[in-house]
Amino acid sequence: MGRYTIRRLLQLIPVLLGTTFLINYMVWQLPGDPFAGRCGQRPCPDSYVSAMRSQFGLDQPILVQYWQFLKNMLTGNLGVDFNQVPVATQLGDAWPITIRLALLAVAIEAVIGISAGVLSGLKRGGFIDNVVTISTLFLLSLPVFVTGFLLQWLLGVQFQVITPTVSDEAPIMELIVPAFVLASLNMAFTARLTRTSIVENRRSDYVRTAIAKGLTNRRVVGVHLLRNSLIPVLTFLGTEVGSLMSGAIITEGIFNIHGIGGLLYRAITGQDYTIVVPIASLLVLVYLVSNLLVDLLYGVLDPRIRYE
């Protein structure tokens, strides 16, 4: 395993360069300037516009951009956004509490998807199988900004069990309720898709087998089953750390949470590309490692997987 964790940590890399050079190539390239329309009613001076643009390098070559821009990743050296703020000290006041809430939202689409769908599975045309199918349609039909105004009303306006808006220090038991709801969409679909590989793997011979050497039913489904129909689960949730991550923008939105998707938003609005391109890059360093995570996962649930 360890000569395969190397040498896929060697196919990240090009393809991590390949990916943040298109996104600064997209982002800087699109049309219209950063920096005409900062000055309020009045169009900026053009003395402002070339000062602005040459501090920021946009009058360099893309390549050379894309060289600078690689140099303050490494060197933790963001420089500032158009408001002369810091952008490493935007990002580490917001990416801790994404990261928790993309975290939290992770294990409670895991722990009630995959428990739903389980049970599901074995009880196929069951009163719970029912239930599950029923819930999860209702999920699937729910917009998530639906589920979270919903929640918001419900528990933090009529119940008070919450607080309706989550504190600048965004403890864990603020954010139960905003990942619950970051959650929803797709906590369905993991149950749907447990239930799915509980169902197909019941017929397989391996499973026959270990009945009929008379284990328990326990020790079927826990070691046997369960192993081996995880493996599309936890491809699927391996993929939602980062997509949860970028897709926060309504959730932190409806709970005012000061995280990356608010912070993203507002980039984007105003045309901030010095967060969007940081922001951007950084997801996709989630997501690679992320998919590397679990394709090493694969060989501790199925034993016939072998790297090479």
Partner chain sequence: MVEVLSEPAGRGSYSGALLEVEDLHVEFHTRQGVAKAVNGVTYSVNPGETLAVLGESGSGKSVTAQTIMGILDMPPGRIAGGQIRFRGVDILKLPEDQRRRIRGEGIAMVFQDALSALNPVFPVGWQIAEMFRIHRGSSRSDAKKKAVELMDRVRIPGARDRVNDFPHQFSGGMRQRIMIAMAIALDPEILIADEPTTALDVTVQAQIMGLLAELQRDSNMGLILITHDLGVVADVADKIAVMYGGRIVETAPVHDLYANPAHPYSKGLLESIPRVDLKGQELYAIKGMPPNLLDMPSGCAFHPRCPYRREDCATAVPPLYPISGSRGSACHYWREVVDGSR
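Form predicted on its own done; form predicted in complex with its partner chain now:
The text that comes after this line covers the one chain and nothing more.
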């Protein structure tokens, strides 16, 4: 497994190079001059534009720019944005908030999704199963921003049990509802996946053996059935961590959370690629690493998987 891990890590390098190059290239290709609109109503003077272009290397060929980007990333020197504010500070403020939000969302997905799936899978066609089927369908069919605005209005404005927007430090308590919104789709999917998996494994021979061994029902379900049924569910949860981070952009927008989503949103509208590029690259990295971890986890969860 060690060799496998090393090979997978080495494979990350070309993927990272390719994706980050595309990100840099995309930014370069975006229509409109990023500096033209930075001087209020009047167009910016040519001297300002050319000074900025040379400060940020926009007058260089793309490959030179990309080389510079790689050097900066590897040395941890992220420079300043177009307003001369250090990028590292802005990212440093925003990442922890988004990570907290994403982790909370994963926890909600796992706990609620798995419990609902197990309960409905064990009593197929029962009351709980119907409730779960209906509510997951509900969540799956609603676009995330609708769920978000709905909960914000309902809980934040009508009943006033939460503050409609999250304060700057984004404490955990205030993040619960946004995390729920962020988690909603995956949570519904997790519940369905768990249910299917439980139903499938329930009638399997090894569960029958476990009963024949004279184990308690709790142990049959809680150890033998669950351990097998959760393999696809946990890998799903892991694979989705990356896209959850990207999904945070919408949720952070709705609840005015100062995470990378909000930062990215503002940077894209302001065409400030000094922020867009590192965030997009980090999202790629998170996605790749979480996928690698999932593949390794899969081998731990299912001993039949062989790495070669």
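Numbering follows the first chain given and starts at 1. Predicted model, so just to flag it, every value in this text is computed and none were measured.
- For the motion between the two forms, the hinge, where fit shifts from one rigid part to the other, lands on G92 out of S54, N130, I231, G92.
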